[in-house]
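Single chain ahead, written as structure tokens, the form predicted alone.
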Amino acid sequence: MEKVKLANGLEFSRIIHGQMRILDWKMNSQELLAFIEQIMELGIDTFDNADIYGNYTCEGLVGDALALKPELRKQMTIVTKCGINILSNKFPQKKIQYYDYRAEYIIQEAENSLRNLRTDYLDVLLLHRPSDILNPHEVAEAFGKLRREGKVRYFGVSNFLSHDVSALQAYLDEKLVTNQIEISPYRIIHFENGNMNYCVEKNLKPMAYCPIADGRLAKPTDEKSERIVKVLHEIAEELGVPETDSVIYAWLLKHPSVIMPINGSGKIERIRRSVEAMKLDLTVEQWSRIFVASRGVALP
């Protein structure tokens, strides 16, 4: 598996493993940590979490699971988030949903995820989503404390844009190690917002979300998801693939950003594939029929 280094100390495996929908795959922590040890067998030691993911429940669910074998922890890269307070049951008193960025609630949580995933540190904490109301004297503040505590090893964002990574950048002593990003031939708006091109000059390596749409290329939903899944069937006959998500991945793997894009599979044949995608070299014109079906028009 290509080895991805994003500081000195760190690095990503290419693909990386998305824990979000663990509650749907229905496993207990025995099988949770067969899977988890079976995705490791193909190389892929990075795993991406957050506090609200399954209403607040997956990163104690691995927790549990890594609790029946603690030695594995070593040997993975643990990504996980903050900083959105969904509307949840567990917390009635909230009114609405919004993004908290408070020196003390980004400690706070960080904490909390390291007891749901019984650890002593995070590889790397996200902020999940840029808030309007981001003091970025806090979110210093609350980093260097858990660096200086040994709590967190790196820091990045998420569904950032490049302003908003240039704003918070300007007041960090280290540099921001990821954008997570949703990145998919379905979703290409960081193309054409200056996001990528903003990855490609500071050379910060985004992870990439939703790489199959949330379902849409597997099962076109709409006139476009279609468009783009008939070029991927054309693709995937042409280098000889049966599955056009290996297309799919090989196109996000293709981009000079040097994206990694995370698998949220529950099925260990779906994840084999996307790691398959790595012996894939789409030609320039291969990727640019994708790019422009998803467009919809030819490019100029």
The other form holds:
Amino acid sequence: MEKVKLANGLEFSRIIHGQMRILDWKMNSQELLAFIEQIMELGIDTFDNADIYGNYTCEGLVGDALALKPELRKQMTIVTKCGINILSNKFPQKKIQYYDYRAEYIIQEAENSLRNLRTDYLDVLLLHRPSDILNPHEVAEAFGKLRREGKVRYFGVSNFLSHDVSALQAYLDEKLVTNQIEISPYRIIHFENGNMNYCVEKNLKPMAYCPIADGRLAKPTDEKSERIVKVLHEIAEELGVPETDSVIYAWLLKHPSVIMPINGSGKIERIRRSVEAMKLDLTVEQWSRIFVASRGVALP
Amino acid sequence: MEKVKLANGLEFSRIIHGQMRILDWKMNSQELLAFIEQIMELGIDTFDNADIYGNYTCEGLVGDALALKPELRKQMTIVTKCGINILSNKFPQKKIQYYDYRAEYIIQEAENSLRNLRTDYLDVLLLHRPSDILNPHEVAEAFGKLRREGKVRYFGVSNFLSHDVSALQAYLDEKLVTNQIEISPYRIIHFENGNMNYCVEKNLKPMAYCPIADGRLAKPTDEKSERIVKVLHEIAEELGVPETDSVIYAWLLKHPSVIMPINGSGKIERIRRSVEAMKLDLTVEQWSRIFVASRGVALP
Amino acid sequence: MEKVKLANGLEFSRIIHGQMRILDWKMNSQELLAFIEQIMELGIDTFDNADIYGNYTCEGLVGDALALKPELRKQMTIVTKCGINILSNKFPQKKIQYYDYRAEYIIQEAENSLRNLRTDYLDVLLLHRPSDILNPHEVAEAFGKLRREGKVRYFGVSNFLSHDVSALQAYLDEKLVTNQIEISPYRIIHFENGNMNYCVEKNLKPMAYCPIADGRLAKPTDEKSERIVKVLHEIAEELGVPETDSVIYAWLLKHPSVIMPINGSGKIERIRRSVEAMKLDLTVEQWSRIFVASRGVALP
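Got the form predicted alone; could you also share the form predicted together with another copy of the chain?
The next block holds the full complex; its first chain is the one shown before.
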């Protein structure tokens, strides 16, 4: 498995496993541990979480599984996120979903994540979404404290646009290590708004979530997804691979920003296909056909 | 009153008084002087003007009042603006409203402002709107001359977007001290276009005009203002304050870019409320409820 | 003729001749050579080409003409472009139009251009359009190799937005010398998207193609072009010039970014008019009236 260096002392496996939907899989801790070990045998050692996944439960499920085999932790790179306050039956007094990046809240959520994941350090903590009331002094204070106390090794962001990254970065001593954004053949907004260019320029390697576009590229749901899937099938045939998800991963992996796709599947076969996609090499023409199918209009 | 440091040797009072509508108040010079002194007793020492306000008359009215008590000038920080050529009965030959940033015109308008305001220096001169034909060499020449001659101490801009600021700044020896833009719970465009982030990143502290959105947040005129005002009332009640404008000022003051709201009211009671809003502290949740009411859709 | 310095050792004539439509003019090589010499007598020494113009034929027509008088080459500055793969009867296997910036393809196209133009060096090679799959490492490799081998002296881009330029520039040792974009009173998108500001900020002097908007400003085809042409006529009268294209060139030449208009006409009289426009000086008011006619709404 290719490793991607994000900072001195930090490497991600090129393919990342996403633990957002663990709750839906209804695995007990033993089953989840076995699944995690299968994933790691494929060379994937980086796992993506968030405080809020599964209505604040997923991290705990992962932690319960890891508690069965604590020595696994050192071989893993654990990413989690904080900042979103979701509407939840656990916090019935909340009136809206909002984001909280006060130093106090960032630290509280990071410490919750440590407890839930049954670990004493997070490899990377991401701010989950940009906020218009984010105070960069508070963020810098929280990051500094968490780092000094050994609770979090590195920091990054998620869903940030270029100006969000640039504003926050100006207040931090250390470089943000990644921006986790939605990228798929269906979702090309970050190509259109300059964010991919910003990633390239700043060597800010993006993690890509929803590479299959929430299933829309598995089962098309609209004209756009139909257009894309048709081209994915053509190219799968040209490459001699049986499944279109291989082509999707190859499309992501081809981009010069060094996209690290997050595969959130609960099926080992699908995860294996994303790993094997690393052997495929799309031509520029094939990459562009998928991009043009997404745009819906020819390139000028 | 909190002071905001904008440069070595330049501080604004956190709340600024705007003198755009002086003409409408029908005060004589003695009354206007008394009003200005009442404002200054509240701790407000920074006053915002422009050459064109009141069809080129407001500066003169201020100057007439100040002439009655010249020693007041040293206790004041005076901001004015230049660059817009409005359609006016005073210049009947003009065919359109346009912006003029030739060195010659900037200097002429600054010198007019000195005469009108009966002062021998302006604390800050702002370019009133970005222009697509602004020549930064000409602006740099005018700024340099006005500074060397002691006529203007500092320079800034108004209504500029981030790329407008960045392009002009590249040609100037000294940092622009502020960008005066429209910000209110009703008008959040500068959050959406990256300008607030740019202010944060560059520590370019914004002055905010129209904080009450031209009265729309006093008397709602559309669905959007109704949505916002409803939330302002809820939060006023939560904070135990009688008037929603206090909440609006608290909302502006909470932002990490250090917004300096311009209160353009002719009623001392309203100005007092904006000063007292400095004691309020919105929670992140309250700030966000107002922001979401303005967006009209929940945060993702 | 004014010369524009783009880099140490590189100057363009302020007006550039565009050789995109040579095929349509049905000149033989002798006629084309004579035409080029007429153009050069006007002081224009910079010529704009692209691999794809005339379905991959225009460069060859120019080369055939130059072969009749090889000593002309040293007095010329030749610009050409690469990267677009057009759908063409010459490459019937292509499924879509796309852009290819692999090092191998850039070098291949540059070498084709050298053969077609019958020259052993290009003064400037431009990447024809930004591409979402452009790998800046590959571009840097190709540029380095072409420069070291003496095949291309300088490099630039075309149709790039500010974030496209900024991302690529971060990987190059030498500054891109120009961005060739569409600018005309009809086409003001690059004012609106921040690209003109970026050119000013970075001193990246733009070449402007389609200054007459593909003839729309000669014969109006819609309400917008009618609005603009009406104002162009008024201003032509104010300036005492018989033709509106003089006003258009004067409008381009007035901008502080130092726009270098590309005149692609096959008629020497029209080219002469663009050269003579350099003597005109629009006022800021006149420039703005044309801009406002294009916007269709008054300036705020």
